[in-house]
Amino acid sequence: MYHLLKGLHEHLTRKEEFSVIIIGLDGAGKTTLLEKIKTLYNEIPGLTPDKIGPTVGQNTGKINLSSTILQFWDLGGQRGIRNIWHKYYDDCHAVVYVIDADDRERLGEGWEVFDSVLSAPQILGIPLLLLANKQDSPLSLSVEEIRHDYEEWHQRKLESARKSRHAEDNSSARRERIASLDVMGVSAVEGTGVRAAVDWLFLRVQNSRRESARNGERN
């Protein structure tokens, strides 16, 4: 009887686990963000920024929320490592793309990579959050400026494709995703905005799960 009740209790209290991948250019602050999340939500604090080196491969971290476990995968952003990102798309439940809002010289490169992420069909229906990191810097672009910069970059790309008569993915689903894109500002070093970003992920993965369940019932 004890084992039966114990098994029932574990079943009723078992938390769902969702995978979140954190991607972006090298130096954008992805690992610092993950370590700050671990510090804010776990009893054992994450690494401090001075002990964080470039990511070669991946870093992982897990946090327990009220009814959910979020498993984070911080993927290296160097040019040679980005080609493995797609291997994580099928199994993830949300994507966080980190942009360095303080590095204006690499914004174009950041948008080029972000655009390739948006083109991946595997993540079209899952939550995608764009984080403008390094808001603690006085020279950092604001959330509004980051959104505007991406929209301008995207328009220039569309116009260039039209002039050169190259096909460019401008489907209604893609346009809708860009129009509804959520952009949030954070400072991974100071922790500003990090809890709000985690709250966003918590709500979106829950809603996405319910939507998938409803679609499954219809089918």
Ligand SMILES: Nc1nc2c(ncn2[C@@H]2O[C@H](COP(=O)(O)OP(=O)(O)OP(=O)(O)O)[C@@H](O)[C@H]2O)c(=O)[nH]1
Contents of the next structure:
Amino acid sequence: MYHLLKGLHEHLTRKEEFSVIIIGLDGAGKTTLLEKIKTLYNEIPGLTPDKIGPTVGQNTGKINLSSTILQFWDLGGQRGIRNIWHKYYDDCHAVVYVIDADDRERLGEGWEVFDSVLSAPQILGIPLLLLANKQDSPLSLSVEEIRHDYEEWHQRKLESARKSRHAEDNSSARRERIASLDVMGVSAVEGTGVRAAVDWLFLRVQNSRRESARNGERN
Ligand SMILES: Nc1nc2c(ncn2[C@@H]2O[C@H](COP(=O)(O)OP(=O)(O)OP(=O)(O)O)[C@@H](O)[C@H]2O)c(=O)[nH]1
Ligand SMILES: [Mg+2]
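Mind giving me the form predicted together with the ligand, seeing as the form predicted alone was just shown?
Below is the entire complex, every chain and molecule, led by the chain shown above.
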């Protein structure tokens, strides 16, 4: 009887766990963001920026929310190791793409990589959040400027593909995703905007789980 009740209690209080991957170019601030999330949500604080070096491989972190656990996977962004990202696509429930809004010189490279992420069929239907990081920097682009920069970059890409008669993915699913792209500003160092981003993730993974259940798909 005890075991039956214990099992029932565990079943009723079991928290659902969702995996979130954090990707983006090297130096965008992914690890700093993950460590800040740990500091804000966990009893044991995450590392401070001075203790963080480039990621070769992955860092993980878990946070406990009211009815949900979010498991984060922060993946290294250096050119040579980006090709492992796709191994995480099948099992993740949300994607956070971090862009360094303070590094104008690498925005084009950031969009090129972002574009290839958007093209991955495994994550076409799952929540995706674009974070414009380093908002504490006086010269960083605002959320609106970042969105605009990406849209312009994307238009230029479509235009040059059209001219060179190169087939570019301009499917309606992709257009919809770009049109409804959620962009939020954060400072991973100062923590501004980080709770709002986690709230977004929490709500969106819950909603997409319900949609999947309705459609009889994966959750
Ligand atoms: N000013 C400012 N600097 C930041 C912020 N977030 C990260 N940085 C700095 O940006 C640099 C790179 O940060 P990381 O968190 O290591 O970047 P990453 O995206 O994990 O890089 P990889 O592990 O190489 O993929 C470090 O010097 C950070 O201190 C921020 O919000 N504001
Ligand atoms: Mg890192």
